[in-house]
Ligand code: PHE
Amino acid sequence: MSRPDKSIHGQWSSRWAFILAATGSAVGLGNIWKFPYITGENGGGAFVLVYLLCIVCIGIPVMMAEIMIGRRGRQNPVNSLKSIAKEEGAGQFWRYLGWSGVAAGFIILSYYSVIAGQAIAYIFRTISGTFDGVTADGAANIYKSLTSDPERLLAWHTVFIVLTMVVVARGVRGGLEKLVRFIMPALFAILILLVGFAANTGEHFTHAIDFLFKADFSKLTGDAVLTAMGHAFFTLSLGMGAIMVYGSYLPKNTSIMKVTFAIAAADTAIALLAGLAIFPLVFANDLSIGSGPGLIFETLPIAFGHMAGGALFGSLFFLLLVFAAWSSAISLIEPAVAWLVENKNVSRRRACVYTGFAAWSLGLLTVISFNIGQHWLLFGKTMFELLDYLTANLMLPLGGLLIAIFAGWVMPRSSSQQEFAIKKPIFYYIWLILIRFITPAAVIIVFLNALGLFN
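As in the form predicted alone, what structure would this chain adopt when taken alone?
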């Protein structure tokens, strides 16, 4: 298989378009939903500092590698790895690394869509005043009434899948780029507005700043460090083929290093801003900062229900959550769509129908795991928990490790240097040291921790 000079799907119109798209892929439920609650569970500022160091040492090198492989291959992850491996005289089994990424993105979308559908439902519940004066038990019952109804969950899951596939069917510039050019500025604007609203809580906003940015290392545990390492890797959408396929649409003269730093900076900024928007409300209402995954759907509605303008700002918050999920979802399914178009000679629209229906069908397992199938356990986990564990704890870390090995050891320096085209060689050698030694070691530690071997 020869390596094409340009992707048949087209390319981003500019570096800025790619940064918006890749940031949209990276920014998702992990930033708005997961980062605040794991920060709350792990002590605040010291955890944030370790997380930022891990972004630099783990996330950025792997992201640079994925973009580099994608741009060099100019195809979907499977074909890119296959053609580059053949060109470099490496074994053809490397294409299975591409398959792992395609499969991971597809599986994640199947359950991601169900959670995003819940966020859509909460926009309407919040703006209609459902949470006005709600108690803790009331908020929990409202969430349970949604998740225990398979028909409603299925309806919102369907809405989100359709929204995603309509965008992907329109292509790189007509669909993906148009959406992110609108949705990412809107996401930033809503987040800044929510932070401004939270700033009016006075001393509670100051408390949130101290909590996020004052490092108290006495609260930092070994488990917290491992959690920071894992989240730094997963928050950038690495190991799932999304960044690699987006890189295949990147213009040749664009600096991989510059766009990677811009994406990582934007992704991290959004996570921190989400913390500044959420924690003042939690502190002002005497809620638990370490309330876990329920922070978004069961804890924050209590805060929105007891504040002036809570219905408006609460609905804006859940709209923000939907926008973040939408921008990520289009990147999760793009590798599978690109593979069908390139390998099976089908139109992009037809490929979207096939992949969208397949992801929707797999999502039925997640839908019923919240209600009629909640007692159907495999390895002690519901279907939703099993799919989440399979991807987040096994497929993504393993994929990231193999990407680091492929980029650092299989591809010769001449090939990676040609793609990076870094004017100052010192920056290239820093990346090479990180991708060859530091990043693989860190990912192995995260992987072993995910398997429970450090407990």
Contents of the next structure:
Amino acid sequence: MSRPDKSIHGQWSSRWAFILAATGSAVGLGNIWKFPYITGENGGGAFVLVYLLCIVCIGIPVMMAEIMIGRRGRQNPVNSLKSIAKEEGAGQFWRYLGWSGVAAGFIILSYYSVIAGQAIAYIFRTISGTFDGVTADGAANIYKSLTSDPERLLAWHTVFIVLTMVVVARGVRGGLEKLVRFIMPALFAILILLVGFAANTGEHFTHAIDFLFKADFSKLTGDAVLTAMGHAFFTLSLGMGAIMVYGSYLPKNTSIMKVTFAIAAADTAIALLAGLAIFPLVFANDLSIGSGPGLIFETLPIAFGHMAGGALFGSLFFLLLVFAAWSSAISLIEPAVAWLVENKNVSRRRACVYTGFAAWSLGLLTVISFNIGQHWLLFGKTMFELLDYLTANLMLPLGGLLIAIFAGWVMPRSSSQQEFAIKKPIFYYIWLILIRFITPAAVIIVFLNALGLFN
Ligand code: PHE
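The form predicted together with the named molecule is what I want next, because the block you gave corresponds to the form predicted alone; please supply it.
Below: every chain and molecule of the assembly, starting with the one above.
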């Protein structure tokens, strides 16, 4: 198979279009819903520090590698890896890496959509004034009444999958660009407003800053380190081909390094702002920091219920969250759809129906793990927790490790250097050292550590 010069799906209109789409992929539920609750569950500061270190030493180099591979291959991840491997005389085994990415994206979408569905439900709850003057107990009960009803969760999950598949069916670009251009600044603005509100809680705000940024390593387990690393992959959409597929639409002369820094910075800033908005409320209302996936739904409504114009801001916030989740969901399923279209000669529309239906069906497991199936545990985890652990903590880091090996060792330096095309070779060498040695070693050490090998 030869490598096309341009993707058959077209190209981004500019560097900005790519940055917007990739930021749209990166910023989503991972930043606003997942980061705060896993930080709460894993003890705060030390966990945040490990997560930030993973962004710098693992996430950023892997993102550069993915963009570089995608742009060189110009096809869906499976074919890009296959054709580059062939060109460089490496084994056909590499296409399985593309495969595992397609599978990971699809499994993530199945539960991602159920949580995004909860956010849609919250747009309506907020705008109708449900949270006016709400207490902490009241907010927790409202969340419980939503999640304990499988039919309602299923309905919103269905709405979200359909919304996602409709955009994907129409082709990713164009609309996505316009959407992200609007939602990212709006999301920033509303998070800053929420942090401002949280700052009014005085000592609780200081407590939250201490909680987030003072590292107490005694609380850090091997599994927490693995979760932090897994989250670095999850939040930057790495290890499964989403960024690779977007990279395949990137015009030739764009600087891979600059775009990567811009995306990683925006993503990290949004997550930290979300933490600063949520934890002061947790402390001020004596909530449990380890309350899990319901954390944002149980805390933010308290803020909206007590601020002037809260119903309006609150519904706007959840609307933006849904849009952010939407632009991420599109990229979760794009590798699978691109693969079906390129390899199986399926029309884009049909590919969307198949993949959407499959992800929807798998999502039923997550729907029931909030209610009737909440006591069905495997390895001590609900089905939702299991799918999340399998993908975020295992499949994405493993995918990232293989991508690093592919970019650093399988592709010869002449190819990667040509693709980076940077004027100052020093940056290229820094990347090369990271991707060849530091990134793979870090991922392997974290895995071994989680297995308890260093205890
Ligand atoms: N990065 C997205 C988020 O933080 C989730 C995602 C993971 C999207 C993997 C694509 C691929 O919400």
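Think of the rigid core as the biggest set of C-alphas that the two forms share within 1.5 Å after superposition. Residue numbers count along the first chain shown, from 1. Computed from a predicted model, the values in this text were never measured in an experiment.
Chemist: Take the rigid core as the frame of reference and indicate whether the C-alpha of Phe233 shifts by 2 Å or more between these two forms.
Modeler: It does, since the Phe233 C-alpha is displaced 2 Å or more between these two forms after the core fit.
Chemist: Answer yes if the CA of Glu342 moves 2 Å or more between these two forms after aligning the rigid core, and no otherwise.
Modeler: False for Glu342: its C-alpha shift is below 2 Å.
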